[in-house]
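Have a look below at one chain only, the form predicted on its own, in structure tokens format.
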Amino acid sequence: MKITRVETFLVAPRWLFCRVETDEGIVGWGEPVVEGRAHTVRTAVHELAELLVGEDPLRIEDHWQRMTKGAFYRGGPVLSSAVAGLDQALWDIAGKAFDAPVHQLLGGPVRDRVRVYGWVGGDEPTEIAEAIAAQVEAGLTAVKMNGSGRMSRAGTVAEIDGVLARLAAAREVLGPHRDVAVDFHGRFTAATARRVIPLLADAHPMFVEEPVLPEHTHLLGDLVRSSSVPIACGERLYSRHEFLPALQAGIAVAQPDLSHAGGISEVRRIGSLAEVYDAQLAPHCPLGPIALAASLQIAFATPNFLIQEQSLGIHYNVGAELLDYVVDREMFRFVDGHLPRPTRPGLGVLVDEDAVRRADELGHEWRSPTWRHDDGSFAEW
């Protein structure tokens, strides 16, 4: 079996798919993307296609190497969610062709169905506990919200009460057999999150996500040693290399995305390697159907899995929503706030390709906002 063509597909509201296509009529679909540099992605991946036109599908790890390594600059969001995109499509090849779901190639499920949340309150988060009973009506036994809006440097009383405040609200719908995670979204300094981690203690959080920027990794320690809350954090690191300082922080839930970490095979590696530090794996993914799908294959298959996110009615999905390009929805169907066990071969998920080809002739052009303190200075989004 040889790779014949490698196609790309912008689709709304800010998702990038690839299709690899051999010459024995086998296809493979994976999902390429960063977020707001979805076009640059793009071109990444048709670079990396020059590598794997004419070869065999099933070399993926030898792929992987190539595409990673094979050139003298490496790394980065760009080429990691290159390589993830085209990883996805390979194991989904690979699973096809051995007529088996990814998870069974990968040593077999360790679980039957894999526990998920989803997003509330949006990036300026509000009516939290509205938005939060919906879930609840929904299935859903856990959500996750942004603990703020934009935060000045120093964090004043009134935008730490407003974080305390919703936590409250969220506790207060959930009770006490639900899970509420709470993001910070690298908008906080150190200082504030060492200020207001601990503060959130009472209303027991699943984890706080990203207290700091993903470039002041040597910071999480502090963090972790500083309350009792559960720190997460992962969406903004690419390889298990980069992982490595966030665990030996302490970290205890890793978050790599499997449409920018590598995809399916790096990801296995940073859920082995999080093992070690007994930290759990919870994959980022407020992304598309392609995504959630591989991200399913190795929440089925990773003893040390958490939970899963997903972005059915995220605040993103303008245009488009997360079952739009898929024929049969009946894989993301929840049940009690999980997904069922994936039994098709490959990713599992049966793509509309009439309606992904259709909405690449519109694409989208979504870019990450750009904020401002009251000052008029840069504020983290």
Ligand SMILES: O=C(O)[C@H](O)[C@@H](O)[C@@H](O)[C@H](O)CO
Second form
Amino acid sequence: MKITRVETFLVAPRWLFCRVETDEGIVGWGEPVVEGRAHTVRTAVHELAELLVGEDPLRIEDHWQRMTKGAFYRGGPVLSSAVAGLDQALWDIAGKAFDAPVHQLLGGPVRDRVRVYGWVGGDEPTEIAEAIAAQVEAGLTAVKMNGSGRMSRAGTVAEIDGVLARLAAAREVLGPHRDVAVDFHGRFTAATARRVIPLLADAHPMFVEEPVLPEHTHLLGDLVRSSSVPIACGERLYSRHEFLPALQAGIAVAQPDLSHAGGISEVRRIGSLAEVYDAQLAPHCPLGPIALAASLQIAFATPNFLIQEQSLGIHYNVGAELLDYVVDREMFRFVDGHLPRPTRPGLGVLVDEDAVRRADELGHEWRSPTWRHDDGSFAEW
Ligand SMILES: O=C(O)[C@H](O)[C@@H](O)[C@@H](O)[C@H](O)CO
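Please supply the corresponding structure for the form predicted in complex with the ligand (the preceding block corresponds to the form predicted on its own).
Full complex below, order starting with the chain above.
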């Protein structure tokens, strides 16, 4: 079998899909994207496609090696995400060629269903009780929310009280049998994180995510030691090498994104590395259906898996939703807060190709917002 063509599709709300075609009629789909840099990643995918066209798609690891290392310079979000989407597509092709779901090729299922969480509250969370109640109504047993909106790096008493009140309100709606995770997007300093995170312990968050920025991984150890709250990070780490210091620092939850961290091939390895540090894997996925399908394949094959993020109803999905691009929506229907095991070959997702091609004609120009502090300086979003 030979790869004959690689196409990309820029689709709303902010995603990029790729389609890898072979001379035997088998087609693989992937989702190579960095949110806000989709056009840049698209260019990278087409540059990498030069390495793939004419080659046997089943030599996945060899392609991964060439794509990540072949141009001498390596790593970073753009290249790692371009590789990630192509890697997903190659695994999709392999599964279809061997008539097996990808998790079967990875050693077979280690669980029967996968627990998922949904987002509540958006960028500037205020009233979250109603949104949580709606997610519970939709059958979810766990939610994630931003701990705060825009806030000062040092955190005023009012801002910190706001975080505590929001989490307490969430816990009240969820009760003791459901979970809440709190995301901080590295909005405050490590010193503020050391003050704030121990205060969250009483509400028992499932984990606190990105309490500091990814460039401050070296400060995570102090943070881990400063409280009993499980610390999570990883959506902005792109390889097992970048996860190593975070794991050594003692994070409880590793969150590689299947569309950023080198795809199925690398996230599989990050999961194994996390196991060495007794950390659990919670793949990041505020993205589309192909990224979620790839995440599920990992979730079903990974013993130290914790929970899966998914984007249905997320505040970013304006103008299009995950289900708009799939033929079989049942694959993503929650039952008691879980998703069932996909049994179709490959990634298991049936992409609605006509819908994807139509969406690409419109494209999108999604960009991250720019926030500023009161004095006009740049603020982390
Ligand atoms: O955990 C999450 O889903 C993320 O923090 C998510 O909100 C961001 O990564 C966003 O996708 C950036 O554009």
